[in-house]
Structures are given as C-alpha cells and as structure tokens.
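One chain comes next, on its own, written as structure tokens: the form predicted alone.
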Amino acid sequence: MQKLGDFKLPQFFNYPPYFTLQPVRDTREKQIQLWKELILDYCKSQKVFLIGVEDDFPLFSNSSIDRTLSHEARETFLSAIVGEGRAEWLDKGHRKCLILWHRIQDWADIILKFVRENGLEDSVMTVEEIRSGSESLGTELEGIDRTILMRALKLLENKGKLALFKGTSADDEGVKFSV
C-alpha cells in the first residue's frame, strides 16, 4: 500500500481512471464519494484546514502513475464536500476551501470537553493558548485553524458557555469559560 508521509493511501489512488472525472453518473458518484472520504481523512490526519484548488496539494497528483487531477475534478470533489457542510469556499471564485473535518458544532463540543478535562471551568485563557498552549499539546485543538476556532468559540458564547473579550491585538484575545 502506498503512503503519503504517515498516511496510508487507498487502493483506488493507484488506479488511473480515478484521476479523471468519470462520464457515467453512477461511476462518477462513487468516485466523488471516494475522493470526499480520502480528502477529509487526509486533512484530519495531517491537520490540513485549507486547500487551494490551484495549490500543489499532495492528493491531487500521483507521480507513480503520472496522473494529476484536473482543475474541474478538484473543484468537483471539494464542492461535494462543501455540499455536505464539511467545507466552505472562502472566495467566490472557488479557489480556496476551508476544510471542516469536524463541523463547527463538533469543534465547540471538543472545546467544552477540553475545558472540563483540564479543569478550566471558570478560568481565562487567550485564544492562542487554546491553539498552542501546553494543555492543547497532543489534542485535536493543537494547531486548529484560527477561523474555525473563533467560529466555535462564538457559537459557545451565543450559548452562554463562555465570554470572548478583545485584547489590544489578535494575540491577546481572551476567553472566559463559564461551563
């Protein structure tokens, strides 16, 4: 089985037709499903939050079979993930895609679990500490994309689970948990 770093690639990754959008509807639907799962699994395992359609994203080409996904195929597969609510286009031209291997509500739940497991109820942290503090090391929150983190925190603030407060810069934005 071929690997990409420590990520194991599925069998179809070495099958040249899967790098070309299939014309038969049923086959294309199966192809799209396989690519959606592959992209989400890879992004989760490698902590990738942003994919550019034009970028040299590792899954978009396979040098061992000399195949590369077309722009249309890349946009089709990413649009399918967007359609499931697992990603969002960041621009009208569909050039950059924010990957949500966890939905925002799921990230909010992960944050609450993190707060409880670390005894952080009724405590204050900076937003940056949630992403890169010692408590976050080795957790799913380590290195989380700031846009995703802020959206999850705002969701929790709307539910009364925390209060966000601005600092003098983005580095010292704070969070007061009240779980």
The other form holds:
Amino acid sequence: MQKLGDFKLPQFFNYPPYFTLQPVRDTREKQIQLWKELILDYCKSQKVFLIGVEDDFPLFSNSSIDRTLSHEARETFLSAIVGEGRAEWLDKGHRKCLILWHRIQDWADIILKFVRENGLEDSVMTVEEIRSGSESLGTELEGIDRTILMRALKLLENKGKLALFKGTSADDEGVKFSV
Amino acid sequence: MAGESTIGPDGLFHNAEVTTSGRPVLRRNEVECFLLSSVDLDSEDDPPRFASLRSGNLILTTHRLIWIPSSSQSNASLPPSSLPLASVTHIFSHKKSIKSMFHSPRIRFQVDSVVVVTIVFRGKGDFDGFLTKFWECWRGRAWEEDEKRESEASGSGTGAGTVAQGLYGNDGTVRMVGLAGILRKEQEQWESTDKSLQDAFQDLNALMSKAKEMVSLAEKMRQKLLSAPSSSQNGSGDDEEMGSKEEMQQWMLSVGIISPVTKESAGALYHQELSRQLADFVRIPLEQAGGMISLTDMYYHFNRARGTELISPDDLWQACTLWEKFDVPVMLRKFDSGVKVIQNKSHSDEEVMSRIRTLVTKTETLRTGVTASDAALTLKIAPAMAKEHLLSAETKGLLCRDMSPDGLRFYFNLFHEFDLTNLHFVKDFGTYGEWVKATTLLSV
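Can you switch from the form predicted alone and show the form predicted in complex with its partner chain instead?
Whole complex next, starting from this chain.
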C-alpha cells in the first residue's frame, strides 16, 4: 500500500467508491465515519491543523486510481468532524476547517502537564516560546496551531491557572503561570 | 366438427376454453368480430339450461358465439359457453313493434331447426352493429373452409391440431412448418401468394378477411428465410444479405395477433378486453426478456404484433393498470426512478440480486466494477433495465457507486467490511481480502 510521507494509508484508499459520496444512507454513514477517522489520524500524525476545502489536501485525491473527492464530499466529511466537536469551521463559507484531534480541553490539560514537567509553575513565558521553545521540542505542543493554543490558554485563564498579558511587541503575548 | 351438432338441452352449448386472463381461446382461423356486455341468453324451448346464462359478455367470432360470465358477477363460477355458428339454422329478422320499444333489444335465432334462442341486451352497446355482424359471420360460413382444409390436411397425413392460443402454437412457440413441406410447396405457394396479395388490396374489408392468410403467409416466408442459409450455403455468404434476412425474419415474426381487440369490436369493454389480450400476449416477450420488460419495449412489441390496429401509449397504460382487477400472472411495476416495467408476478428480485452478486464478486469485476451495459450483457436484458436493477441493488446495500469522468460504475459494497477501529485491518477471509488480492495482483 502506498504512503503519504510516513503515513501509511489503509487498503480501502484504493477503493474507487471511497471517493464518491454514496447516496444510500447506511453506506454513506459508514463512508463518513471512515473518512473522519482517516482525516483525524492523518492530521494527528502529520501535525496538520488546518484544512482548506479547496486546497490540495493529500488525502482528498488518489492519483494511483485517478480519483478526487468532490467539493460536496469534502464539505460533508469535514462537517461530520465538526459535528463531533473534533473540528471547527473558521468562516461562514465553510472554506477553512480547524482540525482538533485533541479537543481544546485536552490541549489545556497537555499544557498543564507540560508546565508541571518542566517546573514552570510560577514562571513567565511568551506564547511563541510554548510553540517553539526548547522545552516544547519533541512534545505535542511543538508547532501547535496558534489559534488552538490561544483558545486553550484562554480556557486556563478563565480557570485561574494563568494570566495572559500583552508583551512589548504587538504580535506577542506573555503567559504568567500560577498552577 | 360432427360431434358439436348434438341436439338437446346440454348439447346445445359447449364449454368454451378461456385463457388465464379470461379471454376466449380462439381456434385456427377464427377471428373475433364483436363484443357486447350485459347479455342474457334465453330460450322458450329450453328454460333450464338457459336460466344460468345471464349478464355475461357475448363475443361473436367468425365461428362461434361465446358467452363468458363477467368476473364481477355472482355467476362467475359458471363455465364460459360457446355455440358454433354452424348450428344456427335461422336468424329471425328484427321486428319493430310498440312492444319492442319498451323491451331491452333482443335478437332471436334458431338452432338445429328446433330450439329458438333469444339474445337479450341489457346493457349499452351497438346492438344494430352486432346484428349486422352476426348476419355477416353466419353467412360467411368460415367454418366450411376449415372443414375443407382439414380434410385436405388429414389426407396428407398431417394432423391439424387446434391452436392453443391463437398467437402461439401448442408448444408455446410461433407455429412452425416442416422444412421439407416448404420446399415441396414452394412453387404453388408463390403462385397463390401473388393472388392473395392482389385480392387483399382490393379493398380494406377484403384485407381484413385476408388478415388470416397474410399472417400465415408471413409465417411461411419467415420459414423460407430460416431454411435458406442452410440450403444455399455457397461459400461465405455476405453479411449484408444475412442482415437483411434477419431483419425480414423479425418483420415476419411481428405479424402476430390475428384478432386484435379494437374499439370497434369491444366498445365500452375496450380497455378491459385489451388488458386481457395484453396479459396473454406479454407471456412470450416477457420470457425472452428475462421476466421483466419496460413498458416502452412492450408498446413496440404489442403494436408490432397488432399490425394495423395500433393502440396509443395511453391505451397500453390503462390496459396495464386494469391488471390489478383481474387474476393475471403479470403486473405493472414502477421503479423509484419513474421507469415503468411489466414483470411476472412470480419474478423475484432475489434471483436478479443473486445474479448481480455473482457478477460483481468475480475477481475482475471486483477490481473494475460494472457499468449498466456490462450488467445488461450478463443478465441479457436492456441497459435501462439493468441500470434499474443495479440501482435497486445499491439501495439494498449490495452495491455502491463510483462516479468518475468515465461515468457511473458500480462496485460490490465493501464499506461494511472496513474496520473503523483499525483502518488497516483486512480480514483474511471475506470479500475485502479478495478485493485487496485482486487489486494488488495487478499493481505489482
């Protein structure tokens, strides 16, 4: 079976009907489930946070059998993921989709774990440091989408676990942990 | 024929054969001429026997009067009865009197010079037209020609069995004549053919009476064409000739229904009788089409067989919808897509489904899927029909579709075999496994 980078594709990725939105309800439901799992698996392993419906997302076409998902099919599958709370549309037109293979709550827990493991309970960090600092190297937080990170931080702020404050430069913010 | 002229209360009428749909079974050369509903048969001379023949349909043919109980009546259990016109010895002329103005119209005729029978018309209908036709048929003495022909036939040793259905032979096929017979009769045939054609086109009435001969002529010509390739096999016969011969054969085969139900002959009962005749007719085309045939195809077949007495699509539609009311072995079916078909009541979708399953689980089709025309070839049905079957197989979850620039294809539905908890899992046994083998074999 072919691979996408280091991601191993399932056998049914070569099954042509997999790329046609099935009209019969039972079959379609199974098809949607399969696509949902595959997209989440792929995004998690490849650290993909954003899928544009019109983009050349690698999963949306299979050149070896010459099949491509229709726009309707893409939107249907992504909407199914959104419906489960594992993704969010970033615009009303449903063109960009934020993939949350971890829910925001789970991301918040991961941040807390990261803080405790690194002894950062009462220290100050910039948001950018969390994404690309030396501490986060090799962890799930490395390269995390900024939108997702900010939402997780805000959730923790509401719980009183940290305080967000404006940094010196406009595009950077600081975090004061108080776990 | 001698046995039919027995005199007496029970011998006067014979039980008449009817088809499963309740149409009379006509004999060789017999043509239906008129039909009236709500008819009583009465006799002053023989009341017990006649007491029962009330409110039925009366059919006049060139040979017989046939009385068939109307299915909605309580007399439906009575056997259909017939009276040969040969035994009618006199038809009394219609007396116009004050009394007759208040009565239901009636016709009296004498049978075997003894019994006087009265036909009473209780319903609406062209009663005068019936009387005229009755006279015509009686005077025409069509049965005498048959007797002549029959004695000739028995002289040459070929038994002339009665025709089972009028449309088809006893064995259910279109009637056949022996190959040797054709060769022998060829010469005399062509001479008489020429005469028949000339006579036939004299005027339209004559054409109608010649219809019978035209049908048998067509049949004989078809036979000739059939035997030609085997008898005159000189080298590689050119395809064009073969093609035109085949076309001619189809033509000849289509000259089928000898006595079509018409608005003129059946009047108010037109659709009902048409419906019954259609039910009898569809049997063979339906068999050839594999138990299901589209309404459009049937319209073509039926009108082809009717020749000049064409019916409109609406007539066909009405005739089909009336089947619900009769006990006939066929039914009209409408697919979700709106396609209308005629199918045997015994026709089972399961059988078609299992054939489709066999088709799509072959190694080759597992990999490539099937199109409607692929299925049409395998199932030996029209592509439009095949598509309907594929679509209903899809609805049942047996198949799923693949839309690509190349068109619509159907694949065996593997979706339910894919494991959600482990996307890479493939069972060793199962169609998914077979599919993986089928696809990898080719790509490696």
